[in-house]
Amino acid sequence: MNILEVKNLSKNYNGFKAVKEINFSLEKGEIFGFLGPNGAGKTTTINMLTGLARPSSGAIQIAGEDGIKNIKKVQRIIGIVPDESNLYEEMNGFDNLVFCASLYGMGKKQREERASRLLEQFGLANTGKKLFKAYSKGMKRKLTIAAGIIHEPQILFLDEPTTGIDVENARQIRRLIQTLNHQGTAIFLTTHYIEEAERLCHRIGFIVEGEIVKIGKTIDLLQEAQKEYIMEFTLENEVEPLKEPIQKTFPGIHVYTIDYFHLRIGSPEKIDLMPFMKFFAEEKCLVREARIIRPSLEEVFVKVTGIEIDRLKKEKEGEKK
């Protein structure tokens, strides 16, 4: 059963279509991943779903309610975790949670008990009295998620939950997301971290330039990827200038770069290594390594969107700086 349904949803900004008539649904008890590069329309979509932006056209249905006309009513059953924290720097962690709970009409005893439980659950019990501005990035992210679920929402909207934080905190947050989902919370997750979507999501929608280009169950997308044979080459030369010559020499294959020295070749048939080694020799390119790659969601993303993995990695690295 669907708890969220979106039909022909669009958002225009002064003639620019940020989101273009998208359609998707979120089932009860599901984690739905919205995957795409920066600027694809992920945050605009989540803002429309949560009432932070008004759609130009289309319909949103949340738990049987009109998510546009009755957004105030809907906001009481949804939780929102924006990509940037919306908590108060000069308040401590406990008081931030208690204040958020008061916005939903919870009584004093109930909100204090709930805040204490969440601090314990999120590993923040020892820092509950510390000012929010003194928290690390990972701690801030966890407290922001705790604030988003203080009222035990039916749906949690998470916008880039692990962007810009260290590996250990990102791992802890993914575990928290899985725990919340196991407890019955439906989760709508935007991310451009492909491995995060693969690990967490039951279904995934790919969005590029405001359009959803594919939606599928994660397991089905992975099975689709594994029908392709992939080989990765590490060269001593820059790989980008070789893409077009390889494509012309070996029609029917898919070529994409990983970074400056690495490229991958995908084929529906088993790949014979020797013709490629001959090609690189003729191009005076030294091959340092050639290895078979087990296909992953990255390959599906590249094939469906045309956006190469190195672009996404550059975006990740840029955000961490």
Contents of the next structure:
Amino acid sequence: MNILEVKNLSKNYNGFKAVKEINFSLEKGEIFGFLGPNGAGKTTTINMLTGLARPSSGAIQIAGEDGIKNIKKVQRIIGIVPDESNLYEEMNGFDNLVFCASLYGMGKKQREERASRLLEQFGLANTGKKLFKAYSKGMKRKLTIAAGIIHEPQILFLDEPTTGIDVENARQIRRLIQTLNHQGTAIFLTTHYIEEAERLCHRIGFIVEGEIVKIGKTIDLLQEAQKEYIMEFTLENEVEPLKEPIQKTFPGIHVYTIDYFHLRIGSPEKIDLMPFMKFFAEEKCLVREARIIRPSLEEVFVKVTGIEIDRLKKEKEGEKK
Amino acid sequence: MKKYIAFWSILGKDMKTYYLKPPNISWGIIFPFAWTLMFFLRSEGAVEIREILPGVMSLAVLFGTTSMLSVTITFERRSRSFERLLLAPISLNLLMLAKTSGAIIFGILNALLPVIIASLVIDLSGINWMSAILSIIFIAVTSTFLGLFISVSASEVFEAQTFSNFVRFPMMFLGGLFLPLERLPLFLRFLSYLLPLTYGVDILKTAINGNGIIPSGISFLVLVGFSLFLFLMSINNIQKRWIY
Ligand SMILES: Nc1ncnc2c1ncn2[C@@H]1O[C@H](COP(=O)(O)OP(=O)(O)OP(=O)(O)O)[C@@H](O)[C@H]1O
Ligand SMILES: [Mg+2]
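Right, the form predicted on its own is done, so what does the form predicted together with the partner chain look like?
Below is the entire complex, every chain and molecule, led by the chain shown above.
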């Protein structure tokens, strides 16, 4: 059953179309992710769904209510974690949580119990008395998430939950999101980390320049990717100028650059290494390494959006692992 | 849902994080204090202190409320914590009433300071306290909503402050605080009647010295009108500009 349904939702800012007629839904118990580069319209969408921005056109249904007309009613059952940790700097962690709980009409005893429990669960029990402004970035992020679920919402909106957070904290945050989801909270999150979307989300929508260019179950998207064979070359030269000549020499394959030195080649058939080595030799390029890549969501994303991986701030965690 | 819990929490939080903080207390207390002393010291005698008391009280309220609002609202807007309030399941009206109640109380307390100081030096008998207190409350409400209107029209703290000086200083001179309205040239007098403070000061003058020139009942009505107008305009502005 869908707990959230979005139909032809658009947002114009003085003629600029930030979000263009998007359609998607969120099922009960699901984690759905919006994956897209900067400025794609992720935050704008969340703002429209939570009542911080007024849609220019389209419809939103949340738990059977009209999410535009009855937004104040809807706000009782949704939790929001904004892209910036925006709790009160001059208040301590515990008081921040208690205050947020009070906004949902929770009684004194209930909100204090809930605040303590969340501090415990988020590993912040020892810093509950510290002022928010004295928190580290990771701690701030965790407390902001705790504040978002203080009233046990049915849907949680997370705008880039791990951006700018170190590896360990990001991992903890992901685990918390999964735990919440297991407990029954439907989750809508945005990210520009492909691996995060792949690991966390049951379904993913790729959003680029205000449009959802692809949407599907993560498994299906991966399966689609795995129909392709991929080879990655590490060169000693800049790879960008080689893209076109390669494409010309080997029609039927798909070439894309990862960064300055890395180039990938995708093909529906097994890739024979020799013709490529010959090609690079003729181009006077030194090949440092060539390896077979197990296709991941990254390949689907690049293929569908045409966006270079470089443009998405790529998460380093996956590589270290 | 128990909406009063949200209301009291917002008010309590503002009290704790802004109004009771030393820099703001000093602004709220030392400033009117210094002001009162300054006016009183250069008064010739008891009669004159009593004459200027309504003006000094109104000024204390006006400056106290408008400057606090630009802090509690514009500042929270900039740090984006204000978004939390907009995302809470309470109506915008209730939310803004909660955000302004602190300033109203602060303004009322500010007005007491000149009274206390005056009571030390002159005899304050014969004052219609009921009417005086009511008018202070009304002045506090109106000037708070004026401050609210300014805060929601500005996007930066300094902008709000500049804008509010633009409104406060004309009121200081044209509101009948120190220059009696009757002595103003006709076209300035006309301007005076467009300013809410004029009516508040006049009620106070009637209550303290019996020398107001507008019937107090009418002044109260006008203040209610100003308050409603400013509050509704502010809500309208918030809806248009902050829920973008
Ligand atoms: N209030 C606004 N007024 C005008 N344009 C806006 C406003 N808010 C967002 N935009 C524009 O809408 C587009 C989408 O912005 P949005 O913040 O939704 O992107 P995003 O996907 O969240 O990006 P990021 O990854 O940087 O957070 C951008 O081009 C942005 O400049
Ligand atoms: Mg964003």
